[in-house]
Each structure stands twice: as C-alpha cells, then as structure tokens.
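Taking the form predicted on its own, here's one chain by itself in structure tokens.
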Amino acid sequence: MKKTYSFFLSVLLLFPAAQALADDGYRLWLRFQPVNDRGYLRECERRFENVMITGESPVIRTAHDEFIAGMTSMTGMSIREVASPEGRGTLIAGTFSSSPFIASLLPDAVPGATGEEGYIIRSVRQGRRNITVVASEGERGVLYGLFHLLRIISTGSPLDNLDIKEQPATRLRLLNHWDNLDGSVERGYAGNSIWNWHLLPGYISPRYRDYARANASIGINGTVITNVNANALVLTPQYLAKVAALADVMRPYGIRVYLTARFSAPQETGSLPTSDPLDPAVAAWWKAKAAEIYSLIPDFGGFLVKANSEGQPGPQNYGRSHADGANMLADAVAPYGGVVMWRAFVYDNNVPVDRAKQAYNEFVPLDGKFRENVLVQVKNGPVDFQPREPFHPLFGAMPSTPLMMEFQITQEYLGCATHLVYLAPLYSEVLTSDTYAAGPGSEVSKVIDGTLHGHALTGMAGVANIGSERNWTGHLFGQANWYAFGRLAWNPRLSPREIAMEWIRMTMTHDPAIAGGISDMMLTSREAAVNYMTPLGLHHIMAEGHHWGPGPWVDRGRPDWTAVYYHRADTAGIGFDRTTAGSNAVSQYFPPLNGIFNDPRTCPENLLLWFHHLPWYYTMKSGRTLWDEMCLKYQEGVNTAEGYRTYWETLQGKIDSEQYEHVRQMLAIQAAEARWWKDACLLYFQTFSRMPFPEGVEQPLHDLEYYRSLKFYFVPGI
C-alpha cells in the first residue's frame, strides 16, 4: 500500500528515539517505550519483520501508519512492506473483503463474526513462517485490532498463540465535552478547551489529531465537542465550518463528531417566534438545519440535548413532553442515520420532595414513546456524580427505550483533579449492579448493551476531563480514568485491576513490584475518597457552587442545591429518609432491592445514609455507634491518603523523574485536603451528635469557625 510519509514523520516526532528526556505526560498511554527485554525484542523481530496491510481508505492508512510508528518506536526495527508473507514472520491486516488471503487464513470467520468494529487477532503457522493476522469486516475494526496488538507489545504480554476475538459491547462510545465556545470548560480542571474556535477552520492544531488517536486506541468512536449547557451559535454557518474541520481530523480515526443542540435555537438563530416542537415551522427549521449540517459533515453523529434542567430551555416550556422534543429532533436527523441522545438529568424550578426521584418520575411514563433513533442518556446515579450513589433506578425501568450510560471522567465532586481517584472501580460497581428488572442477573451493563431488552442502539458516554494542560488531564492519574472509560465502554466486564495494570505498563513502568504497588494505590483510591468526603452514604455535602472542598453547613439558596437538604443532620441523627416512611425513593427499585434498601439492617452500609435517617447511637455491624463509625471512616480516608504519599516517595529514582515529581506534589495536596475534609465535616456534625471523637481519630487542626470562614476565588470549572 502507499506510504503516507508526512503523517509517519509526525508520529515519529511524537515518539522520539531519545527517551532520556523526562516525560511530561503528553503522550498518554501511547509512549511506546523501547523494549528492553532482549528476548521479547527478538520475538517481535521474528514475528513482525514484514508487514502486509491491505486497503487504501483513510482509516486503513491511519491503521497502517499507527502500527508502523508504534513498532518502530518500541523495537527500532526496519519493517519491510510486502505483498505476500516473507521471512520468519509477517503481520497481515485488513478487512475480509479487501483480501481473500486473509479470509483463507481464518476459515472459521463466518459473516457477522466481527461486525464493523470488532476484530480477530490470531497467530497462524504457514510452514516455517509465523503469521499474525488482524482482520475485521470493517475498517475501524482493523484500526482497533492493530491498536490492540500495539497494546499487547507495549505491555510486554505474550505474543505466541494469539487467538483474540473482540467486539464492542456498545455501539456508541462517546466523550462528552462540556467545552464552551469562549474556550472555558464547565467542570473542567485541566486548563481551557482544546478546541481553538477562533483559529478554526484555518488552523488545525496537531493536538486534535493526537486527541483522535488516543481515543481510537481505546475504542472511543465519537465525540460531543460542545457543552450540554449549549450555545445556539454552534449551529450557525460560521461555526459549522469549524466543526466540519474538526470532523475531517477525526474521520480517519473512525470518530464521528456530535453537537449539543440548544432547544431554543430556532428563536435565537432562526428568528422564529417559538421553539415549540409541535409547531410545523419549528420542525421544518430543524430539518433544514440537519440537511445543512450533513452537507458539510456527511458522517455527523447527531445531537445531545439537555432540556428543562438547570434553566435550559426545552419542550416543557410549551407544555410538551421530553418525547415530543426528542422525536422532533430525531425526525430531522433520521434520514442521514443520525441519533438523538436526550439527557435524563432533569429537575424543574419547583423543589421536589426528593430530587433523586425526579428523573424516574418524568421518564418512566414516556417509555416506548421515543423514536427508534433516540437514546435516553442517564447518569450513573440519581443525584449528580457523587463519590458514591446507588445506580440510577431508571436502569431497567424503561424496557422499550434504549438507555445510554453517562459517567463522569472529570472529577467535579472528587477533588477537582487535585486528587488521585481511579474511577474504574466506580464504573464497575455500577455496571455490575443487579437491577432485578427481569429477575436476578439483570445487571446495569445488560441494560446499556441492549441484551436485557433487545435493543440494537446502545451507548456509553463519559464527561471528558481533557483540557489544554500539557498532560491533557491536569493530574497525571486522570489519564487513567479516560483510559478506563474507553476500555469499559468497549468491554464492561474488564476488571479495574486489569485496566490499571495495562495503563501503568503503558504509561509508567514494567517493573512488576512497582506496577503492583501503584495498582494497589489506584484500586483503593476511590474508596479512600468516599471515606474522607462522604462515608456511609452521605452525599452532596461539597462547598457551594464550585464543589471543591467540604461544605456540610451550606444552607442558602435553592434547597436541593444545599448540603443540609441531603444530609439532614439534627440532634436525633443523620441521613436522608428515602424509605417507605420517608420520600419512598426505594419504591423506584425492583424487588428485592426495594426491600433490601428499605431496611437499615439489610441496606448496604456504604449506602446507609443515602436511604435512612438514623440515630447517632444506631449500632453498626461493627458493633460501634453510627457516630463512631463515621468518625473512623473519615480517619481511615485520611490515613489512606497519607499512605499514598509515603509510598510514592519510595519510588524516587525508580520511575520517570517528571512523572514522579508531578504526582508527589499532587499527593501532598490530596493528603492535606483529606485532612481538611475530615476536620471540617466532623466538627460540623459534632454540633448535632454532641459526642466525643472515638479513640483513633486525630483531633482537628482548627475549630469549626475557621473552616466555615474559608473562601476561595476563581476555582476552575465554574
């Protein structure tokens, strides 16, 4: 095939031969460090000295260039391009339709075996030759398969007897950028937006291509490039030309571009007197707008919509339903194969008895009323990306509607990217939760992959943590959450430990002892954050507005934006009563979960105060009082954060110096902030419990008034 030298050279510049320089994090998990194991290097030389990649499309050319560049960086090999297997070993890659020879090597690969995005990687012997085949029915499958092979080599995994067959669990695997047209990022903690709207479409930053390749390497196939709190300007011709330029960069990596649609755009940019979805003129405006977009971006993915939530306009402004609004937009993009993702994160201006119930109450009655190309996008929990929530009760409750998962990758309520909080355990906890919607075994993952209710249109979205910082995510370990999201969107059954070890080996070290230690730190980090922020089911007790740091005393403004609304501490006890005697949110879960959650004796203790208001003297399973247990959980979180800092200091000189120093400083911040959380929360809650701190809990550094007096300005992400 043709060699695309300009791109190949740019990739080599990204992966310089001189690896002595400190690593600033820009290369993410695609460092492709030189192989130091001589035996493994000889094995690579024996198997991949020749390459035969068939096809001439932009995606296949990208797959070719990525594999050659990655192999060259890791092995220093002079790889020969051949037209047929030669020498000791040959890599053969392509689609079944592009090469009858590939099909002959995989006789058991019947039609439909891989789909357009799945792939087969297999070791085949032909005489004395070693042949490694990477094949798919689709070009994107070839790209993903070759990235998988690079991952195998980059992690030093065995290369003999490969027999891998992969297909993505979900059809849409998207990043949701909350990026604004002015360059700011809502809930973004890694600098400004990576999209330079002012210079587009004339200047295409190399960072856009590097962003695309990082996503493709973990199977992400779409990006929503604008904030859900949408700006109608992005739908004007001036900005659509800029969007089209970004789509051109993404396309060779198999990535589709999506936009957020502001529901009032027909009035704001179309000069219509209304945005009523049942008004024929409004529907015609959106159909014309869709035709305009697809004329510029033929593979445009569709719209993500936030409507009638937090002041955003929507169909309810006109007495219409969410289904009315979604279906009107769905009809506009349907002729082009587009989809509409309608967010279920809703609450109106009337403060509810329990905000956790509102999405269920609004959407369940609409089940089966949405068009076939509509997905309802649901946050993992019923409130708002808390350190721990029960899974959202909508999962399983709308069998006639495709539900799309929305996870947080950015860390809005988790230290705002100053804390190491590896989120794969949170994602897996939700995905493996049993909804009991169709009896035992009805896990959330089966709802979103379509197998539980027979849906072909499926998806998972992650709110991106990417910004203009050189290392992309602000905190180096934030990269692991981007990586983990992509891997779990592809395969929700992967274990958090397996994903962590992949990322560590590709990003930091192959030393098994060090990798194991860092993995242990990552795998415990989410639980540590829960402990020093919101143990035992506490939630939404962060500071006002920016959500950085503790604010359990926040009691002003809209009630369901305050902390006191959620923890409900008083002299009698603490917690939100969501039992049948309280808000009855437990009724939104299927049996037996509703009964399990309803009884404090069977409710999981890590969700106890989510569902129950209990006395301070309530006896926990440990035999301790609720007050003592809460205090010790806060202290446990602090101790764990301190332990991370102590462990990390033992790695000086054993890992990259720039990585080491960056994380060392971040862990010092985390340890200090964990202590701040413990001291502030326990002092505040002690004013209600009126009980002493138990043995083993360190005395606060300051008094409560000190913590309440702290004010912070220009916290990022607002």
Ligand code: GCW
Contents of the next structure:
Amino acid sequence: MKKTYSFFLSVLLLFPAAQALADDGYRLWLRFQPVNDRGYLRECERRFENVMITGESPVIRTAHDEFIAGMTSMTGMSIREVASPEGRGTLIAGTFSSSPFIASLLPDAVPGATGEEGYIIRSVRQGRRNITVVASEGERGVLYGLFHLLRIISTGSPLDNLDIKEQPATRLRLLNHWDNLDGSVERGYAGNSIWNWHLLPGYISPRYRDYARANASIGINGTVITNVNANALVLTPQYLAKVAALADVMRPYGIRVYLTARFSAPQETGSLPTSDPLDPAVAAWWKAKAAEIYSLIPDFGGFLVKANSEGQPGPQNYGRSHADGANMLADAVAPYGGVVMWRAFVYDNNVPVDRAKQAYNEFVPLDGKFRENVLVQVKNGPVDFQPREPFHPLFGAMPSTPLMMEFQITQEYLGCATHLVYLAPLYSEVLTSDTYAAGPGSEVSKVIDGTLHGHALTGMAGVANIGSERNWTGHLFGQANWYAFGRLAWNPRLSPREIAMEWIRMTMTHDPAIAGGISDMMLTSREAAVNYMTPLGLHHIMAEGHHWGPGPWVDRGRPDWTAVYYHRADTAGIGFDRTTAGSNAVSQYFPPLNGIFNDPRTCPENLLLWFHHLPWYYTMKSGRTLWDEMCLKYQEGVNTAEGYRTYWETLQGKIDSEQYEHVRQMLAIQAAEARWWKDACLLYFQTFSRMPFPEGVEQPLHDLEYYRSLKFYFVPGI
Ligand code: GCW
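Now that we've seen the form predicted on its own, could you pull up the form predicted together with the ligand?
First the chain shown before, then all remaining chains and molecules of the complex.
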C-alpha cells in the first residue's frame, strides 16, 4: 500500500501547481485538493500522521482506502498504519464491536447510540497525544464517518474538539435512474446512461466505482438502476448477470441495487397468459423471480414500480388495486428483506377534472392496506416536478403507510442541464412545509422520517441527473444538486446555504468572498427560474414533449398534458380554480391550509395561480394589478439571470479556468433562454389580458408568431 502513497506524493511534487490545472469536473466534490494553509496542514499532521482502522470487511476496507487516499491527496504526508495510538496523533476508526479499545474511548456510547449507519466523531486527548475517533455500530457508519472527516478537512473546517454525532433521518436514501437498456436516459441531459449494458458483466468501467464513492460520500445507500418506464428484459437471466456485476461494485460502498419491475413481466418474459396479481401462478412467478435474483444478489434492495400511469401496465388492468399489486410483489421479496416502492404518480386513462387531485383520490382509500415492506413513493408536488408546486397533499394523509419522498434532480422542467438552478431551496421548501396533519408542526420532513406516524421504514429518492458526460451532470452546478439531495436525505433540516458552502469549498474555492458570491447565486437561482418560467403559481406551460423552453400555447393532445389545461388563461383572467368553488383540490389539504389556500387574500402569492383563477386587474399585495405583477416577475427573472453572467465574469482568473469557462458559456445560454421564456409567455398571455407591459419590462425581441413557430429536433431526454 505504501507504494501507492509515495506515487501520489511524487505526482504532487512533480506538479506543484496541480491546482492550477484545468478541472474537467470528473472528481466531483471529491477533489481533495492540497491544503494550502500551513497552520491547518500542521494541524492535520499532528492529528492524522497515524491511523488505526480496525475490522476486516469489504466496507471497512473501502473506508480505510478512501480515508488514506483522501488524506494523502490533501496533505501529501505519508500516513503510518499503527496497531495502537502513536506519535503526536492517531486517527482511530472502526465499529464498537471490532475493538474494545474504541469502545473504551467512548464510554458514554450506549447500545443503539449510532445504529448501523450513524457515527460518532470525537477528539480525545491521551496525555500529549491527539486521538480522533470515528466509531459506529455498523461498518457503513464507519465509512460515512470517515467521509465526514474528509469533508471537514476538505472544507477547511476546525479540527479541534470534534464532538459529532450523526444519524441519517431516513433509512433508504436512493437515486432513481431513468436509464433504459438501450443506453438512453429518459429526461437525462448529461449524455448516455453510465451503465454499459452491452459490455456488462465482462467489462467493469472504473466509472461504476467512482459513482459508488461519490454516493457513499454523501450517505446514499441505494440505487435503482433502471427506468420506471420499465423493460421486463432486465429481469431475464442475461440481464440479471449484468445487474449482479454492478451490485458487486456497489456493495463495498454500502450501496444496494434495486430494479424497476414491469408489472406485465410474467407475460412478457415468462409466457404466462396473465399478470393478474391475484392469480396464484403470477404470484408464484414473482416468488421464483425473487429467489433467482437473491441467489445472484444476496443484498438486492427490492423493486420500484410505476403502475397504471402513462401507459404502464398495472393491477388495475385486471380490476385490482394498487395495494393488490404492491402486496403481491412485497410478498415475493419479503423473505429476503426486500422492499417495494410503489409510486403514487398515477395518470388515469380518463382525463380527470383536475389532474392534481388524482394520486390523493386513488391512494388515500388504500391507507393501511399495504404490506409492511411497502413504501408509497410520492413526488414532492401533486402535478409533476414543476419549478414550484405546493407540497403533495398525500404527505400526512396516509398515516398507516410509510410515504417515501421522490424529488427530481435531473432538470426536466428547469431548463434541462443548461440552467444553473440550485435545487436545495426547492427540496428544503417542501421538506419544511407544515402539513398540519397532526396539528401545527407536522412538517413534511416528519412524515418522511417516520416520526409523525411512527414508521421505521422510511426513505427519500432523487431522480438522477447523472450521465456519461465527463463531468457527470452536464452542467457543473448540476453536481451541487446531486450533492444536496444526498445531504438532505441524510438530514432534511440542513440549510441550503450550508450545503452550498460545503459543495463550493470542496469543488471550487475556499476564498470566503468568492464562495459567498457563488452561494448567493446558487441560493437565488431557483426563484429566478420560477420567475422567468412560471411565476405566481403558474405551472406546466413548458413546450410539448421535451419540456424544454416555453409552450404556454400548447393545446393539442391529451388535455392534462397541455399547457392551456393548467393556466386556463382567457380574457377574464388566468389560473386554475382549485378552490371549493372550482375543482376543490384545496380540500385535500388539512385545516387551516385548505382555508388559507382557498382564499386569494391568504393564499401565498407564489402559489396564487395554482389555486385561483383571477382577473387580470386583480390587486396584488404590492398594489399592482396581477398582469403588471406577472410581467415584472418575468422581467425580474431575466434580470437575475443576466446578473449571474455579469457576476461570473468577475471570477475570471480567480477560479479554475475550465470551470470558469464552462459555467460562463452556460450562463450566457441561460440568460438568453430566460429572455425567451419571458418574451414568449408575456406575448402569449397578452393576447388575453390585452394590457400593455408596465414600465421596467423590456420589449420582446420577436413577435409571438416567431416564438410559436420555433421547433426543436432531438432535444435530449425523450
Ligand atoms: O414527468 C413525467 C416525465 C416522464 C416520467 C414521468 C414519471 C419516467 O415527463 O418522462 O417518466 O413523469 O415520473 O413517471
């Protein structure tokens, strides 16, 4: 092992200016740049010149190797492996059971103190010796603890008197890949799928391991590697061998692999005449399939299912309920400890009066009817990953069922991977929303972490934005969304600013002024996107099919896939009336929220047109008319995007040149597209409002016909 580190050292010595080399983004937030601050470096040397990591298992081995590699890269020191504390300082890590010595260093740690995944990091003084101990009841806890320590160092945070105790809020912290077996990625904007199905299982790309490292470093412990619009082929022996090879790479990083289950698989690949979940032959087929999977992948996580939605088959095809379908699959994986994540994102074959009400209507009556190993996976809002939606009314409304959060990391409705939109504020806004399900203080995060209704099975999923592009996410700042998702799944109460600062310091710079400037940009970016796309509660007015760019005029096809269905603009006004006088979607929320949303005077203005159809001259809190306010919001969004461009140009020469240039070009595209959104939407809505643009709103660059005539071919992601 020593050899590897001295190689590292000589690389550092040969290229002392390694920092100035262009950064292509591949290393994500695990760059582990050399520590520049001499005092801090000495501090690291004093504490970590010796390491003692106890235990022998693939996960502990990973934890050991990651820590040594990260530390060596940051400090350049040659770290000594010791069997007991030595010299000035020693890092000691392991599970409590692996070493009585570790247990003796933390006498206050009672059984259950950390759980399998939590950990304690503590500075302990023994005479003149500095000991830093990282301990857990489980080996994954040790891995996460050591990654935490690396994060402390790579963000340059204080190292003395550490006393940290962490435990994840949710049990399943998963990425959902909408990756297809042909290598394409539904709603993916960062190249092709990272899974090379053709070459698997023979060829194991180094990327798989780097993917696992990145995820483990932020506490992600599972990955659903296939699209929810599922292909039954992945359940055939040929593909299961490939899945098993991926699971082998993930396992040492504490990551389990899950698959999407196509409900009609028994017919498609098993030649049964039906896939009726109540047919004993169908249940037997799934049981045998589960046995086959677990024989290849003993720690297989389970199934994620999209059923009876957007053309996917499901139990309703046989007159059965979602619970019948989920329970049949749950019984198949239960003997092995597997779970079923059943999605609540359902589209009926009949167009509903209000699309936003459907999941609630279908699922609330099923509360309490699911097996113990079923979670219902609910998107953050009732429509579909819009720039802003109210939280999904199912949260809090199914007390007897574990509800899992589904966020979208990939930017389907947020400018694809060309816009800088930092999503932690969106995630956090939803997680901290009060559902009032059990009175005030019933935040969505408490539904998700199981504390509100007493569930131990809990989880959060993020639809991945990862692809084959060198920098993984297309836009460099897309990495921050992957990072933020992991951090919030671990701890939903972290602040978006805190997460942004960590990411910036690990990815770009420690300079406080620059880090502050970049984080300001990140923190305002979600609201900016809302403003230039869908202000004041507007939603789903993106272009048809690919959802890239504005399409408020889209009126063809299935009504609840059109824009006009959602904005309902006419000469009288604009917005979707979901009040008690309209679709009554407000009634799906608990009091007092139902009342608050129902009245335009109390409804938050950022959701006004989600719940109300209001006249163009309606008076807003600012005293302006609705029309003027909307125009100014669009303009504000454009101005903010322009401001990012100007700010970024001040960073030339101050951050890595490749990062700088990549983001500079992306921000220029974003500013132009923000203007396109504003111009197209305002010209279109003006045909109804028939009112002029207020002062301060720039004239559109083209006329409405121009924007309507724009057609784009081969937009990625479909
Ligand atoms: O938002 C829609 C997307 C579909 C996606 C679906 C879903 C995977 O446009 O591409 O399908 O949501 O979440 O199932």
